[in-house]
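The data below hold one chain only, encoded as structure tokens and taken in the form predicted on its own.
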Amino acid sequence: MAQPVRYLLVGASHAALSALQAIRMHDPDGSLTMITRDDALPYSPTVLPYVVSGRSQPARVALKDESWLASQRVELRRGRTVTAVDTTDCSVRLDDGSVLGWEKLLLATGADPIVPQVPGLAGVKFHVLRRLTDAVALRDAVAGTREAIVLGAGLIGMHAAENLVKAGVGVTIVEMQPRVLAGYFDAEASALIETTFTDAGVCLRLGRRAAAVAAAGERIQVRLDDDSELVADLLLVATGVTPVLDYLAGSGIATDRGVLVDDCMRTSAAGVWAAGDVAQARDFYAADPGARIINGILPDAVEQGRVAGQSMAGDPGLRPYEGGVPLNTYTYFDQQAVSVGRQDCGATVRSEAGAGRYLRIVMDADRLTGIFGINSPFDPGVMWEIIQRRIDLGPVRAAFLADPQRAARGVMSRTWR
């Protein structure tokens, strides 16, 4: 085994990017490693349905290009996977056999569609949409489609379903939950957002599971649980995502749902952090300071990335991770959705829907939990901070409730001084 490499980050999407920026600001020499499965340049998942609908062209989407990856001094190593992690003589198998030694390893290595256990699923072609080879496969089936089935009406099957109705797809969307998106709006807001789809011709089979999948010639037929059948040219799974936790068997890392880590993205091995969607990091809104949940968000990638990095780097500096806060932004058919904390962490202070609009605030006593807008006006970054921070909007709060977005500001401007 070669000379191990001081920092060894396995990933390259925004946990593992952050935690690299993060190494950067305190440690600019110490030999560095990125190791990710894509042959691409790192790219954000977010940037798939663009990829699907034509919008953005793969060869462009890279987060960073080489000549910062090279001023950064950073060794990336495409197209690779680690299979194997042994934290007794600190090392990683890779699939090409090679190993790898380290003296500092973070595991950002994010998360895999799952596919759901239906009878027939495994033997019909489906597609996926996590990475960038699954969208540009989906932008190429979809050139001579007239139906499609989509699996799920989260945020990934949602976006998908608009892109697939833009280039003319008749489109069905079978979902379990009695409505869409039900992971992050009410039922009066989701119920907003599936009366745009379907204006739009989009069908929704609310509160349906596909019981059995199974080649009709050349088609796709899926029987649902009320025995209802439908037909398709290409079907779609967009029923969630797992954490990649395989390659850890035998490592000893204490896994759960995710890899567990501590509030500065340490995992129970020495030497090993965490970060990302493969993390299950401090939950905000628990009263045990020990639950542990999976926030799989942008933001948080980016924020756990950062303590990861801070922390493996030996930066006095320092800020511990203080817990996932969701915050999702969702724009559809020239509209945008926005979801910021949680709906059941407190009292709803203001509710209101309408003529496409819609806003409900939710607070714990003085401080905001949760806000969550179709069409309403308020900065979501802003918000995301005055829920992490636990600001207290006593002294604001009538003006808070009847203009969030300018009263918020206000807070913010005072509070970044």
Ligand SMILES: Cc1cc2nc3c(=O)[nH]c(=O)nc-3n(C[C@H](O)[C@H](O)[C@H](O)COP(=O)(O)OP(=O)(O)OC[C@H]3O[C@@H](n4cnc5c(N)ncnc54)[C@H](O)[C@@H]3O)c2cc1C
Second form
Amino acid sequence: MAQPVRYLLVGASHAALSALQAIRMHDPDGSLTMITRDDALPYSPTVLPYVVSGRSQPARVALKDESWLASQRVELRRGRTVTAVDTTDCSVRLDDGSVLGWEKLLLATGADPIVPQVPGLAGVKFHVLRRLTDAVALRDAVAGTREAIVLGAGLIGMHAAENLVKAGVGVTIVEMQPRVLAGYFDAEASALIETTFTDAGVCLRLGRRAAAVAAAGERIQVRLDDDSELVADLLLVATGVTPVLDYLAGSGIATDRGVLVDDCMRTSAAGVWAAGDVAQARDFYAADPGARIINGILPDAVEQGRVAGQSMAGDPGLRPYEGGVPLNTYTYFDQQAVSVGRQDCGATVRSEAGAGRYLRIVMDADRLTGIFGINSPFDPGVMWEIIQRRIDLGPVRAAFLADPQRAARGVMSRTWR
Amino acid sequence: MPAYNTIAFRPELCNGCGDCMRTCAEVKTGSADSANARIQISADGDTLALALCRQCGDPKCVANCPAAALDKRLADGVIAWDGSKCVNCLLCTVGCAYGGIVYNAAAQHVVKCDTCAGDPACVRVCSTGALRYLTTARIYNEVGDLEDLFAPGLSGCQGCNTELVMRHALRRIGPDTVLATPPGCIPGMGSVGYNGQTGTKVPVFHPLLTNTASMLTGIRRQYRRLGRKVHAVALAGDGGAADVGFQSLSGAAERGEEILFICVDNEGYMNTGMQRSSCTPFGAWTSTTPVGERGRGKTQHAKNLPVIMMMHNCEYVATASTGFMEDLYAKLDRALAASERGFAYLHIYSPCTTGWRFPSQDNIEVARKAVESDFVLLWEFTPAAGLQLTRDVSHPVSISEYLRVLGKFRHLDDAEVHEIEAAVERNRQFITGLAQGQHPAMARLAADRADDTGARS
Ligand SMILES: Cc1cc2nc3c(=O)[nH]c(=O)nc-3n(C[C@H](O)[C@H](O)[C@H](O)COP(=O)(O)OP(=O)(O)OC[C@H]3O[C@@H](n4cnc5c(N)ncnc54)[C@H](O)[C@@H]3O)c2cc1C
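Return the structure block for the form predicted together with this ligand; the form predicted on its own was the one displayed.
Let's see the whole complex now, leading with the same chain.
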């Protein structure tokens, strides 16, 4: 085995890049290698719906280019998959059989789509959307498609459905929850979003599961749990994601649903950190500081990556992770839905819906725990900060409820200017 | 990474007129609807909140962008938005804790400040000075490339402001310099070296406290005779300048010797055990003005050495502070140029963590507060223009905000604080009066100048 690298980052997306930048702030020279199974420059899964729609060109989505990587003295190994981790002799094995030693290892392998156990699904050609190659395949498939079925009404399914319907495809979304985007919005907001989609011609089959899938000539047939049948040219499976953990088998690194980490993103193995969609980390809202969740969002991958990078480099400026807060922005048919925080950790103190607008504020006593809006102007980043700092909004409560954006900017100016 | 220019906001000067927002909207969108401005100043109770891109050094909006549409430009530090790459996902707005990048309904995408390519329109129309475009970064970039002419590892106290002054000043003045550092903190921390090794990379010597300006006079005259252009520079403490070194200083100034004399004023003899000097302010604890059963710190007010130097009708006199580096550098440049023609005197206030008793990380903040409270006034004098204030003195913060951070004033009672307040107010009026040319002292200087010109012609 050759000389071990000082830092080995597995993954080249948001968590890994954020760690890389944090490392370089403190250690400009330590040798650093980044590995990605994708044969591409670093890119974000979040941009993929726009690759599908044609708004983004695959050649223009790279988050960092070669010259930047060179300037940061990063060796990027593309198209290589880590197949095993050995924490005793501090090495990883790659899919070409080679072995690479490390002093400090970051697991930032993100998540893969969950493919549900539906009889017949494995026998047909279906699409998922997580990797750039998936997006290009889906984009290319849309051309010859008249009708499509989307399994799952989470963000990925909803984005894809919008793209498809805008491309003139007839779309049916099948979702087992009684409403769309159940993880992100409450029933009222979901209802507003559903109306927009149905107005655009999307057919929603809510509260339904796919019971069986079969090929029907060139087409695909899906039978639902109410025995109704759908037929389409294209099937997209977007029923959720799960951390990429297979390569950790036998490594001894403690996992639950994801890789378990402490507030410095350290795993149970010495010299090994994890961050992003693969990590299961502190829950900001849980009373029990030991509770661990997978937040699965881009801003948190960035945050966790920064903490991991600082910790790996021994940066004394490290501020430990405060815990995951759900944060989502969702633009659909030129409307803006934003959710910051949780709906179920306090009482609703303002709620209004109507005329394409929606706003809900949830507080626990005088502390903000969540704010949710559709076409309602407020600054998500300022709200995140207010939640995370547990700011006492008592003195400005009335003003905050009346005009959250203005009052929150006032709090900002008094508190962190 | 270089330092960058930035838009600064002082809410206490803002009258809420809204010109900045209307102008920004006009420049960026062609209509004066403030809602479309990239800068938003809103009132929340008695707070004026500023929502504006801070052009962060480590921007989260950029890290959160999945489409590579945001980029922190290394050249000018601006976070640039590329509309051809933006996918409207709004994740950047989640990363920004300053309301600096927001969705704009009219534009149908996020908008943010681009500082108008270094000439921000909002700043141009701000009539109260609440918005300023700080270009201080320029000096750090320029000076950062110059060689530090002091050796590394000087043994100043932790957080020493004087070390900062020395290193900055000599970097700027450059290698063609003979430096005099009379007894005080400056040689104390090693300017003249240890064990036969010098602490500077330029010729340096250690005059007596009493003869700094006369020795420099001789050196400068000798170099001129040899036809060599060499800066003769003194870095002296307030004791060495105002007390025992004063007669040679006054003599050299009166004769118009071509010297740059920098007084680093830390209000006492800090190197030898924190004794009082004539620059120590009223009420201050020092080891010779103790605080106890009877003692209440110094019982006299400080003498105003820079004003005394001005009355020598020097080529250039100025006061400066490390809390205001842009101003300090401008004055250093002018003082250096003036020292080619005659005597230049620069008085730099230098808070002392050890002798004034405050935490070592607060030095610049203390320096800034001294100026913001008008305890220290920033001005400059040239024979042609007379005395000019270089910083507005009409909106001081309360003097107790300054006094209370300093251990040497901690014992003061209300009456003593009032005494200091009154002295600060007298000095403010005195200097303002000089600046407006109404003071008899200015009239006398003007008359001297007229005589001078008359005599020469
Ligand atoms: C279509 C879509 C839309 C989304 N929209 C949003 C959104 O609007 N807002 C939001 O907050 N989040 C969104 N997300 C989620 C967001 O993209 C993720 O939270 C984020 O990308 C997580 O970053 P990460 O670095 O942890 O993992 P990933 O981005 O998943 O990156 C994982 C990296 O690891 C590499 N890798 C994996 N396994 C291996 C291996 N064995 N060997 C070598 N390399 C490996 C991959 O090649 C990749 O580089 C979306 C996701 C998708 C798929």
